[in-house]
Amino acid sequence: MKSNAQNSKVIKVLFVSTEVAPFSKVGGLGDVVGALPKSLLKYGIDVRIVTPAWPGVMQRLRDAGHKISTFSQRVSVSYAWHSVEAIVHRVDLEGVPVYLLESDEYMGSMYPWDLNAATARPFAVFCMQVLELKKVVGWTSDIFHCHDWTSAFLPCALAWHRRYHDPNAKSVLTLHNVAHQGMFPPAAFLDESGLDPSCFNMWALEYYGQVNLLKGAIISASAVTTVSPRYAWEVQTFESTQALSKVINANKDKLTGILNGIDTDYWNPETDPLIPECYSSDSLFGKAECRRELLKNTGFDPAYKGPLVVCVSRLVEQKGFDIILPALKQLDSLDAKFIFLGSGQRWIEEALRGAASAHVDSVCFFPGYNEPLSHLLYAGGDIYLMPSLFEPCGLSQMIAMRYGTVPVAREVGGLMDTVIDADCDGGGNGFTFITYDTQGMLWSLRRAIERFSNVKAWGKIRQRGMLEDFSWSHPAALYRDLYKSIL
């Protein structure tokens, strides 16, 4: 039995991630790592973050006026029989210390398109430097909290590295997107990285003749979480993760699904400085002004009274664009206007440009990403379109509901955990469909457009969404309990 002193001990957790909003961000992972630690502080967790200083990060921090402290000692590791050093900087993110490792190793892509032993090297080096970080900063964590394959080398090192093997060390691995696993031919990777070659077997790192860092971390981590309860179930199915589902299922006793939250201080229509007029669930006059400004930005008729369907997204197949694009050919049957913002695969960008050119009165496409404009779409839209093929959690539907924009979403992953169909008993906060096809999406979209014309019914649906609690408070409490359970 643990003593009271042990139970009251402050838990020290180090978040290990290759992206942290607002310093470096590609997707939702960066948002999570930037927001969750702030909520963990409120539960008495001594939480800190370590991340690479990718090109441009340090200059952006200086330009933004952040106070940067630089340690006199560098962190050093051995890789391929050479010493690899990094300068260690510290900044504070709303009370959370963030360590940034600056090195020539981190001059490439945050997510290499072609993954092999050479392009995987920076991520192995990063994880080893994290394990040496305590010698520089004078702080030792009880738990390493790693995120996706880019920091998956760390649990593997604790299990199988010739220098860093530590059976008593604790680590948590969060699966944000199992579609990306850190898989590549072994080549000289095992020898150069210091991993014991004996770990290259089917019960550890080996996966159909290749290294699979995510598989190794799932096996070696003390606990594994996913970013929604539904996704925890889905990743154990062959349909979702193919052969890796057997590995995840074999480790299901240490698997927990914890729904992500959003930063409700940043995403707050009552105080958002990036929208033309603020509003709340009690007073929506400001939302009407945001809608007028959005119509002005698109060039649509400012007197238009029908629904504005908005979508802020990475333009990739995962987000459902192969079923969205055919729907745009049926605009004559849809009394709505569509506004898209995003960048990604070229064929999707070109298709959206083509649709906007062919339907200038009903489709608008803003290429690239624009943070103020994204806020305007969330605030000025009426319906938010999110028909994902798969969605581990999804943050956009939560943000949309907080801004009173009703989601049309597929029942998958975190979308199923957050969006409840308005036609269910007791009512809901959106409109959902199951089958991944254009007709299924159009069925729910038409229901939403039809309901929009009923002001009273629409108001109830919108109100339910705005009153949902999507803050990090409850997820942070679940993570606190998880940390306690593995110590």
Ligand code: ADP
Second form
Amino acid sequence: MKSNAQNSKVIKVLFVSTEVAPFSKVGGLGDVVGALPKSLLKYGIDVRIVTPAWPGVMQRLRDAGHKISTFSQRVSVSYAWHSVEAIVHRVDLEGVPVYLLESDEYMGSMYPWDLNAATARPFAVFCMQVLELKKVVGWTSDIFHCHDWTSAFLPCALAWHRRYHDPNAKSVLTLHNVAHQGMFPPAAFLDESGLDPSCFNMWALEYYGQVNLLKGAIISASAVTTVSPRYAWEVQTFESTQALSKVINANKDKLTGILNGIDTDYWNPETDPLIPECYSSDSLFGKAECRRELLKNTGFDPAYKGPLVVCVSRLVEQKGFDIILPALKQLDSLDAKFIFLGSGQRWIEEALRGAASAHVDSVCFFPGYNEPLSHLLYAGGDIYLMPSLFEPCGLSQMIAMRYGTVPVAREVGGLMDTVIDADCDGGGNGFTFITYDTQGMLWSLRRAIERFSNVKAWGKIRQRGMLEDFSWSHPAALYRDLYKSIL
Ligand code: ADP
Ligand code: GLC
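Next, give the form predicted in complex with adenosine-5'-diphosphate, keeping in mind that what was shown is the form predicted on its own.
Next comes the full complex, and the chain you just saw is listed first.
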């Protein structure tokens, strides 16, 4: 049994992630890693973050006036029998120390399109550098908290690496998106990275003849979490994760679904410096001003009174574009205007560009990644469109609700845990549908558009979303309990 002294010992957790908002963010993973540690601090956890200094990151930090301290000693690991070094910088993220590793390994684009033994190398090097970090910074964590396949090499190394094997070390793996598993033909990867080749078997790292880092980490981590309770259930089904579902099922005793939160200080319509006028659930005049400003940016009729349907998204299949795009051909039957902001797959960008030029009065597309503009869409929109094919959690629908923009979402993953249909008994905060097709989505979208014209009913739905508690406070307490349970 643990003594009281052991029970009250401060828990030290190192977040190991390839994205951290606001330094480097591609999607929600960056948001989560940038926000959850701040809430863990409030529960007395000594939490720190380590991340690669991707191209441009150090310069952006300097430009933004961050105080950067650089350690005199470098972190060094051996890969393919050569030493690979990284400079270690430290910055402060609202009280959370962040270690940035600057190395030639991280000079390419963040995520390779084509994953193979060579392009997977920076992610293995990163995890090995993390395991050596304590020698440079003089701080040792009790738990490594890894995120997705890009840091999945770390729990694998603790289990099967010739140098880093440590049966007493603890790790947590959070599954943000099982669609990406870090899978590639082994080639020389095992030898070069120092993994014991005997781990290339069906009970460890091997998956249909390939290396599968996520599979290895699911097996080797002390605990596995998903970013919503519903996703924890979904990943155990063959429909969602195919053969990996067997591995997940075999490890379900250490699997927990913890719903993500959002950074409610940053995403706050009452204080947001990136929107033209702030507002609250009690006084929505500012939201009307944001809507006017958004309309101005689109070139639509400034006197338009109907609903603005907005969407801020990575342009990938996951987000439901193959059911959105056909709907944009039925605009005559919809009294709404659509505004998209996003970047990603070229075919989706081209299709959105095409829809916008064919319907200049009712479809607007802003290509690219644009943080300030995203705030204007969340604040100035009326309806938020999120008909995902799958959605491990989804932060955008929570951000939208906080800004009084009512989601139309598919009942899948974390969307199911956060969006409740307004036509359910007891009312809800959005409009949902189940079947993944254009007609299903339009059924809910039409209900939302029709309800928008009923000012009182709409106000109630919007109010409900704005008052939801999507903060990290409760999820952080669940992570604290999980950390305690594995020590
Ligand atoms: P995912 O992580 O799958 O992309 P989430 O809903 O969890 O989806 O998180 C997406 C995050 O990325 C949100 O903060 C959203 O506002 C942001 N985002 C996505 N695309 C863009 C874009 N083009 N410009 C600005 N922010 C974006
Ligand atoms: C992934 C998922 C998204 C989730 C995010 C943060 O990118 O696609 O659903 O919200 O991670 O956990």
